[in-house]
Each structure stands twice: as C-alpha cells, then as structure tokens.
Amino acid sequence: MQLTNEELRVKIDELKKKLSVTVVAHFYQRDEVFEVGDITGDSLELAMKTKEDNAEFVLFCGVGFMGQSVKVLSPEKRVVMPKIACCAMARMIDSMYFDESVKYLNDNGIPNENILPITYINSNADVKAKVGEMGGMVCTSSNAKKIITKALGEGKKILFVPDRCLGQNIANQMGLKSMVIGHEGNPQECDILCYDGFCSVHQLFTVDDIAFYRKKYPGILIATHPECDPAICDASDFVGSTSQLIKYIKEQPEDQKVAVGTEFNLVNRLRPKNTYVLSSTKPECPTMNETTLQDVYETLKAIDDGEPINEIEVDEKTQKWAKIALERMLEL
C-alpha cells in the first residue's frame, strides 16, 4: 500500500531519530522533502556544515557533484543519496572535455603556464581534481568575483567551466573581455575564457519576460541568478547567487513586488505574495525533483537495515586533488 506523505514524514522522523544520520537537502528540492532537511541551503553551504555535522551518515538530497563535495570534504563521512540525479550543467563537461580545452588554448597560443583554470561548483569531482591538478580552484556563483579577481593577479588567463553564463556575467561585472571557447574571438585578447556550458533552468527566462512583469506591474523589481544569460543580468536590478537572492527578497517591504528569475521551488517558498517567477513557463529543475519523500524514507531503511544503499565514493586521487582546489578557494 502506497504511503501518504504525512505517513512517510512519521516514519522519517522515526528513523532519524533511531539512526546516526543528518538529512541534507538543497534550496531546489521540493517543499516535502525540503521540510526533512535537518540542513538546508545551496550547494556549498551544505558541504560546508556538514563538515561540521558528527552523524556517520549524510543523506544528501540534491544532484551528483552536490554529494561527491561533501565526500571530498569529509571523506571519513559515509554520504548516501535517494537519488543520484545528474546535475544537466555538470554533465557537460568532463575530465576529457576539460583537456580539450586545455589544447584549445595551446592550440592559440596560451601554454598551461599561462592558464589558471576555474571550475564553478556545479562539476563533478573529475573536473574538481583536473583543476586542482593545474593550480586551479573552485568558485561559486556568490564568491566568483572574489575568486577571478584573485586569479587575475596572477597574471594568467581564466579557464572558466562550465557555465559561460556565470563567466561571462562576472567578466561584464568586472570591466573584463571574455569569449566562449569555440566561438568568435581571439583568445589572446581574452581574459576569461568560458567552457560552453550551460544551466538549461536558467535559460528559460528571457529579457520579453522582463519587459512583461515591468510593464504589468510598474515599480517591479527584476532580480535573478548569474546563471541566467548575460542579457538577462544585464537587464535586472539585482544578480545574486541562491542566498543573495534569498537575502535581496527577504530585505524588500512586503508590498514590493519582485520577480525572480530562478529555480521554481525556491521562489515559490520565498514569500507568501508579491513575489513572482519571471518565466511563462515553470523553471522547475528535472533533476532536483527526482527526489521524493518515498525515496528520503527507503534510503532511511537501507541503512536501518545495514545495506545502504546510492552511497558515494570517490577514488583517492581524484578526492586529493578536488579536494585541494576546493580549499584553496575556502582559503579565499
């Protein structure tokens, strides 16, 4: 017999309460698994305080690179998943997908001496360690500037994966030439040189849908995600990572209305009115919703029942050198 939600949140509490386990779940997850979390927040954030966490399990609800991160980080951790979904973004690039463009850059003219290369946090571990490998180091969406304008005093130039968008949108902040590796544009001239990667979420919202809620409703604030196209950054009154849009909205009198190009669960929880989702259709990411609260429970079992099940492991090569581009930016 098919359990209700309100019949698996008793049975979670249950074993949570019985096992040695933190349930983690992402800002994208939906409202019931969200609302299981014992830690929630976005990608780093949850790496970070579990670090912290002295459970033997982290049941991890979000994508992929989300738990390899915290395994990298606490590899003594056992970190089990409901699902192991594939973050798309992440998905684009790989270890091989990173050397080519590596000799790209040879290729016109740039030896890896001259590289430093920069991995968003949305890779995957192989990616992680490619990048620590070569001095490199990781960045996410809210700490990205502080991480390339360090990088620029080195006197190299950028090799920004996966997400062009995130690259591009912090070289047009800072003032910097950047080009999409492949495409027009000489890399010679370049400072950033971004992998032609993408978050296909963040693609949806179009500069007609913010000339729509300016028009609807006059006084409107536009705010979004550095993931979103350049022309869409260009265009808001405020580009924020996860927890700067969550900060943005919270400080804004509750009759501003606001319109937040973003993943759709999270703007749907911000607030009870006047916010909106800047997108005619729903920007809800496939991956993230793959979890369900059957899922959250049968993972419980498992490890109830001494089988765990969807457990990350990272090999030890890969978990050093991920792990120190990692830190380097954690240093920052």
Given for the second form:
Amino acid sequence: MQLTNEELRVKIDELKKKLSVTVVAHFYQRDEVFEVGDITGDSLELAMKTKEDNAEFVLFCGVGFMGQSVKVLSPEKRVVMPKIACCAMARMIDSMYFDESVKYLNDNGIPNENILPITYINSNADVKAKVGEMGGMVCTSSNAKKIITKALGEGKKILFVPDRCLGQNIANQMGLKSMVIGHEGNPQECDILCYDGFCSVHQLFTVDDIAFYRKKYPGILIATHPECDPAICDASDFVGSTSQLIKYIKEQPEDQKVAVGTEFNLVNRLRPKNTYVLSSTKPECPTMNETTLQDVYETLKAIDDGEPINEIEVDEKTQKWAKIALERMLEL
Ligand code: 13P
Ligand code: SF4
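Show the same protein again, this time as the form predicted together with 1,3-dihydroxyacetonephosphate rather than the form predicted on its own.
Next comes the full complex, and the chain you just saw is listed first.
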C-alpha cells in the first residue's frame, strides 16, 4: 500500500532520530524532499557543510556528482543517494573528452604547461581527478569569478569544462576573451577556452521570454543563473548562483515583480507573490526531480535494515586527485 506524504514524513522523522544519518538536499529538490533536509543549500554550501558533519551516513538528495563530491572530500563517510541521478551537463564530459580537449589546445600551439584546467562542480569525479592532476581546481557558480581571477594570476590559458555558458558569462563579466572549443575563434587569442557542454534546463530561457515579461510588467526585474546562455545573462538585471538568486529576490520589496531564470522547484518556493518563472515551458530538472519522499524513506529503511542501497564509491586514485581539485577551491 502506498503511504501518503504525511505518513512518510512521520516514518522518516522516526528513522532520522534512530540512525546516525544526515539528510542533505539541494534547492532544486521537490518541496516535500527539500523539507526533510537537515542541510540544504547550493552546491558549494552543501559541499562545505557536509564536510563538517559528523554523522556516519550522508543521505544525499541531489544529483550524482554532488554525492560523489561528499565522498571524495570525506572518504570515511558512507554516502547514499535515494536516486543516483546523473546531471545532464555532467554526463556531457568524461576523462576521454577531457583529454581530447587538452589535445585540441596542444594542436593549436598551447602546451600543457600553459594550460590551467578548471572544472565546474557539475562534473563527475573522473573529470575532477584529471583537472586535479593537471594542477587545476573546481569551481561552482557562486565562486567561479574568484577562482578564475586566481587562476589567471598564474599567466596560463584556462580550459573551462564542462559548461560553456558559465565559462563565457564569467569571461564577459571580467572583460576576458573566450571561445568554445571546436567553434569559431583563435585559441591563441583567448583567455578562457570553454568545453561545449551546457545545461538543457537553463537553455529553456530565451531573450523573447525576457522581452515578454518586460513588456507585460514594466519595471520587472530579471534574475538568472549563469548556466543560462550569455545573451540571457547580458539582458538580465542580476545573475547569480542559486543561493545568490534567493538572497537577491528576498531582499526586494514585496511589491517588486521578479522573473527568475532557474529550476522550477526553487522559483516556486521563493515568495508567495510577484515571482514568475522566466519561461513558458516549465523548467524542471528531470534528474533532480527523480528523488521522491518514498525513495528517501526506502533509503533510510535500508540503512536501518543493515543493507544500505545506492552507496557511492570512488576508486582511490580518482578520489585522491578529485579531492585535491576540490580542496584547492575550498582553500579559497
Ligand atoms: P548551484 O551551484 O547554484 O547550486 O547550481 C547547481 C546546479 O546544478 C545548477 O543547475
Ligand atoms: Fe544538471 Fe542542469 Fe539539472 Fe543543474 S539543472 S543538475 S546543471 S541538468
């Protein structure tokens, strides 16, 4: 018999009290899952707060690379995920495609010693490990500018993977020259060379959506995530990570209308009034939405039964180098 959400919440609370487990949930999770999170936040906050947590088990409600990052940073923790859902962007690159990108730069006259790779946290551990091994580091959407500023200090060209939009948006903000690998441009003349990956959810927002809202509600503010296309970010009043968007919108007067370009679940719980989803197509992240309250309950129950399911494992070599790449970011 299917349990109701209310019944599931009671059972989840009972199991949380009984077990040494911390439930972690990203802002894009369904409301009912987000509400049972002990730690909630954006990808950077989740990586940092979970590292400080002492429970034996971390039950991570999010996408695969996020649970993997916890395991990489704290290999002694047992990390389980109700659904090992893989972020569509993270899936666009693996270590082989990473090597091909390095080769493209080499073939264009940029040797390895002049390349500093940076990977967006939305990548799997094998890619983070490659980046760590080459002296590079991880960034998130909330600290990308800071990380790139630091990296540029080394006088090298930045290979930015996998999100071409985040790479180009930061380059535009900082007045740097960028190009997407394999597209038009001369790599020798660019500061940032971006891999051709993207988030399909954030590609749903269009310049026409912005024009529509500006015409319908003169004075409306447009706030978007830097995974949106550069044309969208250039036409926005504010661009920020999920936490930065939440802060910006909560600081607005109650009657200020804001249209937001990021995942639906986050936008929907922001404010009771005057907040709009910047798209006529519901921007739901399919993988973030895979995790249900029933899954959370079953994952807790499996721990209680002594047979944890969906446990994250990362091999030793990958863990070592991916950790170095993540820690270089956390040190900043
Ligand atoms: P944040 O780093 O802002 O949490 O974003 C993660 C993500 O997957 C956005 O699509
Ligand atoms: Fe990945 Fe996009 Fe979903 Fe974020 S919204 S987890 S980048 S697919």
